[in-house]
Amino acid sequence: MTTNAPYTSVGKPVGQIEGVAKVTGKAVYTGDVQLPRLIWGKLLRSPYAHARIVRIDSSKAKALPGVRAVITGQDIPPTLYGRRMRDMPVLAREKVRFIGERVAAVAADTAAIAEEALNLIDVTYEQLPGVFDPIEAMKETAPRIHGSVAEYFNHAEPVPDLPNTYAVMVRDKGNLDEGFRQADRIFENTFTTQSNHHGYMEPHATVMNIDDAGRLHAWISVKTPHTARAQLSWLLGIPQEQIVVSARHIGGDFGGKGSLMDAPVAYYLAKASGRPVKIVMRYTEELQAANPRNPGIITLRTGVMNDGRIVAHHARCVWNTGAYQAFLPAGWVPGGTEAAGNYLIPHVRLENIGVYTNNVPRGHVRAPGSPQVTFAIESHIDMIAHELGIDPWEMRMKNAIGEGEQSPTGEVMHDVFLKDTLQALKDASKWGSPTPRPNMGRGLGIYNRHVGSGSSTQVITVDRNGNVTLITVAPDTGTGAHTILKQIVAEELNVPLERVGVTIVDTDGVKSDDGVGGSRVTNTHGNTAMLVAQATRASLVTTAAALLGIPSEQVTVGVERFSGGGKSVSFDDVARRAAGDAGGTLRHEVTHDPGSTSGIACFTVQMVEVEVDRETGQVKITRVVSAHDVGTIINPIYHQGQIDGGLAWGIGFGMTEELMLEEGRLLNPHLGDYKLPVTKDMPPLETVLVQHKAGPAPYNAKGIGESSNVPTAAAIANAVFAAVGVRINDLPVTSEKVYRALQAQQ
C-alpha cells in the first residue's frame, strides 16, 4: 500500500538533516574520534618508483622517547589485500613498486614524535628499472612489476599473456569484420586522458582499538562498513563477529572511500603497541598514494555509411592502473564497456586492457572510466560528423539508441528517452543558431548512467511517544541520502518529517548492507526504507483496527490519524498501544535487494558554449545547458545539487585537473598546484529536466549522482573545435595546448 500523489513529503525541497551539525562543527568525522590512551600512527613511504628493499634499520626510531611501536613488512603476515583481486601488501616486503608505497609505520604519543621517528628509520634500497607508460609496459623488454597475476586471489580469467597486464576483457556483438566491409568510410582516432584526484575535503582516516576481550573496533572513513568488515576479517584472520566497523560523517567520497587504505596498518600498530591508534593522511599523501582516476589511452575505429549511420565500431582502451590493482572492486575499469557510446551499432568489439606501471595505484572515481571513454567517443563522433558534413546534433539523433533496442554491449534497453532528451537540449540551447561573437563555438556530449543496485538492511522503530526512527548503517557521503530516506519513511507512514529521525549504527546494528556508491542509494536503500516503512504501517493499521473495532482493511490512513467506522484515533494513541504490545518499541527490519537494473537508461545530454582567445589559447566557458532524463525527483535541492556539482567535476576533468607525474614522481603534490575548480570558474548553467515516470527507485525515481560530470569534457573539446577549428585529443584542454594547436594551424 502506498500513498497517492500528490505526495506529502516526497518531492519537497527539504534541507539536509545533517547540515546544522556540519556547518557548526559538531559533526564527528573519523579524524575527530577520541579514545582513552589514543596514540598516532605515521607511515614511511618509498622515495623510489621501483626498488628492492635491501635493509631496514629501525633501532633509532624504536629508542626515541614516546614511540610505542615500529613495524615493517617483516613484522606482520605477508597476506595481500584488495577490493577484488588481492595483490597489494600492507607494508612493502621484498620491493617497492611506486613512489609513496608504505615501507614502515610508527605509533607514538603524538603526531610530531611519530614524524620524528620516521626520519630515524634507515632504509637501504637497490633501485630497479621502472616503467611508467602502459604501452611501453606491455612490451616484452619492459621491466616486470609483478610476477604472474595467477598467483593472486580473485585474479581475472583467463590470465593475460601480455607483460605487466592484470586483465584483458573483450566484448563482441555481431561480426566486426563484416561491419567494416559494409562501411562506406572508416575513421580511426586515439585519445588520452589524465589521472586526477577525487578532491574530497576529508582525507582518509582510521582509528583502531582492540578491547580487553580481543574484539576489534574500527572507525574508518569508508562508505561500505560491512564490506570493510569482511575485508578486515579475511586479511587479519579474525572472525567477522569479532570486528565492529563504524563509519562517522564522511567528508566527500566521489568513489574514493571504498577501500581500507591505511586501516590494516593501524590495526598492526594497535596490536604491537597495546594502544588505540589513529592514522590520518596528509593531503600530500592523498595526492601521492591514495586511489586516483585511471588514465586511459583509447583508440576508436568506426565504420559509417555516407549518410552517417554507424555500422561497425572497435574500441581499444588501455588503462594505466599503476603499481597495484587492489583499489578496483570490479577487477577492471568498468567504463571501458561504454566506449561505443549510446548508439545503435550492429557490429561492435570492445577491448579493455588493464596494465601495471610504476605509478600510484588507481581506483574508482565518480563514474569510473566513463568520463574517459565518453570524452573519446563523443569527440570521435564529432570528428566523423565534421568529415561527413553532418551537423553533430543530427549525427547523434540519427544513431541514438531507442526503446527495446540493443546497446553496443547487447543489452536490451528500457525506459529509453535519449531522443526526447536530445530534442529538449536542442530547443533549450538554440543549437544551430549563430554564436554572439566570433571565436565562439558550441559542443555536445551525451551519456547514459545505469541505476545501481545492491542489498541493504533498514530498521524502523516506533516508541511509545510516537517517535519514528530509521536505523541504517549506510553513511551519507554528503549527497543528502539520509534526508531522502527520511522523506520516504515520512511519506509511507503519512506523518510529518519532524516525527522521523535517522540513526546511524555500526556493523553490529544491522546484519548486512552493501553500503553506498555506484548510483544505487535511492534505488537500493530507498526501496528498502519504503518496504520497512510499509511493514511498520501495516502493524500500525492492525493496532488501529483493534482500537477502532473494525477489520484492518477498513482502516483509512490519514495524516497522523487512523479512521474507520465513523471513528478515528491519533497516531500517538496507536503508537502507544503498538509499542506497548511489543515491549516498549515497535520494531521492523527488512533486508532487500531490488535486483538487476541492467538496461534501464538515465540519459544526460550537455551543450557547452566556449569563447577562445586566439592570442593566448585561453578557453572561457560562457554557457552550459544540461538536459537530463529523470523520474520522480524526491528532493529537488539535492537533485540539482548533484547536477551542479557534477558540472564542476566535468570542468575540472576537462580543463584544469591533472596529477602530473614524471617517472612516477608527483610534480604537484599539494592543492595549490593541483587546480581544483572554484566557484568563480563556474559558468551559467541551465538545467532541463525531461521527466518520465519510469524509474526503478521509489516513486519511479532514477539516478542522478554520476551523470552530469561525464559528458562535459567532450562537450568542451567539441566546442573548442567549433570555435577555432583545433582539435584537442588529450585531456585536460588547457590554454597551452590550444595555443600550440592554433600556432600549428597557422
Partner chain sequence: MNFEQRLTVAAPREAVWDLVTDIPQVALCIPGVTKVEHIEGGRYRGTMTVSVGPIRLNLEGNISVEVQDKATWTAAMKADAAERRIGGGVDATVSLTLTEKGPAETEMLITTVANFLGRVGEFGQPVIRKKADSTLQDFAKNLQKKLTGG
Contents of the next structure:
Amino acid sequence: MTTNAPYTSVGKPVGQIEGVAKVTGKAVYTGDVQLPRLIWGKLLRSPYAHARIVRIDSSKAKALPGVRAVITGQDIPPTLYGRRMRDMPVLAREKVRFIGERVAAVAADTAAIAEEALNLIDVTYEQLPGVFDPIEAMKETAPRIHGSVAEYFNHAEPVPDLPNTYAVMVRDKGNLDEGFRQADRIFENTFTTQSNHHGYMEPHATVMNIDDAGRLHAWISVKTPHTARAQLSWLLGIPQEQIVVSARHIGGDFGGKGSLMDAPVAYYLAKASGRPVKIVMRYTEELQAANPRNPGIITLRTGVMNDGRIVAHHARCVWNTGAYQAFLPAGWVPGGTEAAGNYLIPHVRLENIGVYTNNVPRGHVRAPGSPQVTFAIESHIDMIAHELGIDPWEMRMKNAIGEGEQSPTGEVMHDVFLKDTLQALKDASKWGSPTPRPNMGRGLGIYNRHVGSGSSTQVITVDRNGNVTLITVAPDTGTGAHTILKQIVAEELNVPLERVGVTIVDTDGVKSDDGVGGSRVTNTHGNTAMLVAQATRASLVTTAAALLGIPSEQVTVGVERFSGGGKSVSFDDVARRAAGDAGGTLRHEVTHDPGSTSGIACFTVQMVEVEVDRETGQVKITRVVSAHDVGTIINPIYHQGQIDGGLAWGIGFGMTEELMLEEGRLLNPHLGDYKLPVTKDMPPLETVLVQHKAGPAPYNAKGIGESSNVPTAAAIANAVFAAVGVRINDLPVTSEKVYRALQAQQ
Amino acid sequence: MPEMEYVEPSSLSEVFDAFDRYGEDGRLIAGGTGLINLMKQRLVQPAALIALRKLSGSLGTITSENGSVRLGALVIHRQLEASPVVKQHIPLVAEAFGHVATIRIRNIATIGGGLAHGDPNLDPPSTYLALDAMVRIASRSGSRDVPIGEFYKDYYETAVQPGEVVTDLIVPNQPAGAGTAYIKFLPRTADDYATVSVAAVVTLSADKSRFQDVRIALGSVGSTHIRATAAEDLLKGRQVSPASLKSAAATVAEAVDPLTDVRGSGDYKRDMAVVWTRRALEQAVVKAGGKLE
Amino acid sequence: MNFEQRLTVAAPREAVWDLVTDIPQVALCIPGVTKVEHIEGGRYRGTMTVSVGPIRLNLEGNISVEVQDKATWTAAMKADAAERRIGGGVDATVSLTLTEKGPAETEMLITTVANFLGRVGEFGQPVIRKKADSTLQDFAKNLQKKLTGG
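Show the other one: the form predicted in complex with the partner chain, since we just had the form predicted alone.
Once more the chain from above appears, this time first in line as the rest of the complex follows.
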C-alpha cells in the first residue's frame, strides 16, 4: 500500500543511527556524564501533602564527612519557575504542597553519603489540611493551596474567582442554547481519568558545572535545549550567552523531558559547593514527583436528532493539576479543545478548568490531554448510539467531519480523510461480523492529531573528503528523528545514506531551535533539514558547473555525480573543490519555521476486540486494528514503531497504568506495583495505512508520534460494553471494575 | 548503596563463621533478586554480604531419592524448570516455576532464596504446600527439617533463625495418577505478581467417581501462602461433580485474608480466590481422568 | 492511615484513666517500644523497634501529651519518630476514650492516625497498614493485661 517511488532514501526501512551505540551500552546519557571533581546531589522531599515548614536544622548533615553543600529554600533566591506560568519553587520555602516536593538538597562525594546526610536534616512541619479532589478544591470551604494566582508571572487571564482555580477557559461556536433547543434528545455523562507516568527508561538527570570563567555548563535530559537555556537564564539571573545546555541521548521522553526538573537545584548545589554536581532521580522519585498525566473529570452533554445527527455539545473538563501548574501551559490544557471529538457540530461550548490540589504536579504526557478527553467523547458517542439504536460505526460516519468543514472549535479543515479512514478500518476489521466466541465485543475510537510546528536551526557541512554532516541541537528521544533527517539530507543531495552523518551539538552550536515536542519534528526539523540540504546542493551545483564549464542551470544532479555538457564530475571532486573554496569546509545554516499547521488533520481510527471473563471481570484484548491517515512515510520502521509503541501506551492507559494516590501519598511507588504492559500483553495488531500525498512535512509527510496511544482506552471501554453490556466510565478499565459492574448488572 | 563488605565462603562451616563475625548485620545473598531490591531502597543495609555462590556445587543439585525430589537451595529457577527429574516426579512444581517473573529473573533467582524471602506473592510455594514439602535448615549445631506448613510465619518472615541457612527443599513425588493444576490470575500485566494463585493436586478413586485425596494451596491472599484444608476435607470421599467443586471452593472465602492493594481490594481477591480455586480443581480433576458434567 | 480498636476491660474507669495518662506506662504497652524517658512537662523521648522480615526500623523520637481531659475521659498522645538509617519515619496520634460500662468494666476506644513517611513509607503501604493494625491490636491486649494483672 505504501510506496517510496520516486525517492531513493526517503521511504527506506533504515535502522536507527544510534542503534548500535545503544544496544552495546556505548551511548552516553546525561546520567553517564563524568567530569573531574564531580559530586552527587540528592533531594530531601516533603513527607506531607500540605504543611508549613516551621524550621529546618541541617547542622548535623553539614557536619557529616564528605558532605560539600546543604541548601534549603532560605539559601537561594525565591524566584519561581515553570514552563509558562511560574508558580513552582526550586526548593520549598514557607510551605510544602505535595508529598515529594523538594525541601532541601545535599551535595556529597558519593550518592550514599548524600543520602545519609538527607536523613540528618531535621525539618519541623506544621501539618495543614489538604485537598486532593478538584471538585472539593473549588469549594469555599476548601483549604487554600496557593496565595494569589494573579501574582504569578504568566498567569491565565482572567484569574478565576474560585478557590484553588487558576484557569477557566471557555470556547464557543454557534449558539449552544439554540442547539439544545433543536435537539430531539439530550445525553449527559461524566468520565474520570487517572494519572499515569510516562514510563521512560531513563530517569531525569542533570549535571551542572560552573567553569573558571563563570560560565554554566548544563547537561540536562531535556528535549528542548534552547528553551531550557532561556528558562535557566531568567530563573538563575544569568545571561543566556553565559549558559550552554547539552542534551545527550534521551532514554525516552513521551512528553516528560521538556522541563528543567532538578537542574536549577543542581546549579545551586554546584554554586554552593564549588564543584560540578550530578543529580539522577530514583524511579520512585520519578513516580512521586515528576510530571505525570493530569487526571480529568469530564462531563459531556450532547444534543442529537433522532437520526443520530449531533447538533449541540457542551464539554466541561475539570483538570486535577496537582500542587503546581509549572509543567503545563497556563490556560488551555492541550487536548481540552478536543472534547467534542471530530464531528461536525454546529453549536459547541468547551470549558476547561484548571484546579490546584495537594497531589504531585501534573504535566505533559504523550498527546497531553488528548487520551483523557478522547476516552470521554468516544465513550459518550457509543453510549448515545446505543440509546438511539444506531451502530457505533454508523454513528461516527454520520457525524464525521468532512473536507472544508469546520472543526468543533471553528477551524476550517482541509485534506480531511476521516471518512476514508473509517471505511478502511471497517473493511479491515470486519466490523459488524459475528465475534468468534460469546462475551466478546468490538469497540471503536477516533482521534485527530495536529501536525506540530515551530522553528529549527540546522547546519550542513561538507568537508574535503566529501563527508556530509547534518548538525542539529534537537536530540533524538528514541523515535528515529535523526535517522529520518539523515534520509532527507541524502535524498536532497542524491547521495547514499552512508555519506551523511548526524552530529548533535549543544546550544553554542546553533543559534536557536524549538527542540522536540508537540508532534513537531518531522515537519519542523524535516523541512529545515530539507532547506539546508537544498542550499548545500545549490552550492555544490555551482561548484560543479564551474568544474564542468557550463552554467549552473545545465547541471544535472545524479547519484554522487554532477553532469552536463556531455561531461560529469564525481561528488567527491565537487565536494573537495567546494570545501576548499570555502576554506576547508562548506557550511550552510538555515533557521526555518514552516508556519501554521491549523486545519491539518492526521486521523487515527482504532478497533479493539476484547473477550471478557464474566466470572472475574478480566478483559483480554484479542485483536486491534489501527487505521491511520498518513502522508508519505519517510522511514517505515519508525513510523510503525510509533504506531505499535503508541498502542502499548494506549493499552497501559486504558487498563493497567495508574498512580494510586491516597491523600496525595503514592501507594505504588515502584515499577513492581505500578504496571506498564509488557511484550506478552500485546495483542495481535493490524495496521491500516490510508495514504495520501497531503502532509506539510517534507515529501507530503505527516506526524505519527502522538496518534495511536490516544483512542485505545475508549475503544477498550466500548468493546467491553459490546461484549458484556457494562459501561466503565472511570479509567483504567480494571478487572475489578468490570467484575463489580457485572455483579450490579445481575 | 552504602559501602559494605562482601565475602564468599566456600563451605557451610565458613558460612557459619561469617555469621559469627557479622551477626545480624551480615546477610546471605544467592541470586539477589529479592535482597538487592531492598538494599537499593535502603530498607536493608547489611554491613556484609555473605555470598553463597561457591556452594553451588554442593547445594545446586537436583536428585531423586526415596520417593522424593531433593532440591538444593542454590538450584536456580530455570534449572529446576528444565530438570527431567522435576518434570517426571513433580511436574506441578516445574509448571509453577514457569510463571515466575521473567526468564532473566529465573536465570539468576535460586529456590532457597525464594524460600527464605518469605514473600506470600511468589508462585512456587503454593505447590510446595500442596505437595507437603519439607525445608532443610542447617546451623553450626546440625540440621533440622521443617514441614512447609510450619515454615512461613508472616510477611517476609520464615522459620529460619539467625545463624541458620536453608540448604534443601525435599518435595515428595506427586501421587501416581494425580491431576494437578497451577493457576496464576494476572488481570493487570503478564509480569505482575498474582492477584490470586492456586495450586491443586487431586487424586480420584479407581473408577474416577470420587475424590480420594485433594490438596489446595493459595498465594497472594494472606500474610503467607495458605493451605485450604476446609475445602480439601469437604471433597475427600465425595462424588466428583460441579456442585461438589463449587461448594468446596466457596469455603476458601473463609480461609483467605487478602490485603487491599494495587492488585485489587481484599473483597475482590476473596471472590477471585473462590473462582480460581474452583477452576484449578476443575483442571486437576480433568487431568486426573475425572469427568465434570 | 486510620485505625480503630475497641475493647472492654474488667477494671473501673478511674483505674484505666490512671494508666492511660501515665505516658511511660502506656507507651511501653506498644509492642517494640523499648525506652521512654521524661523530658519536661508533657514531653517524653522514646525508642521503638519494628521488624518486617529482613527490614528493621529503629525509630527514635518524641512523645507528647496532646489531650488529657478527664471531663470527657479522653487522652491523646502524639508520637513523632525518625528512622535515621533508612530515612523518613512515622508520626502517629493515638487517642483513647473511656466509657463506663459498669463499676468494674470500662470500654476503651483507641483511634490512631498514622503517617509512614519518606523511605519508610515506600515499603508497601498495604503491608505497613496490616503490620500497624496488628501492632495496635497487641497494644490493646497489653493494656488489658496490665489493667487486669493478666
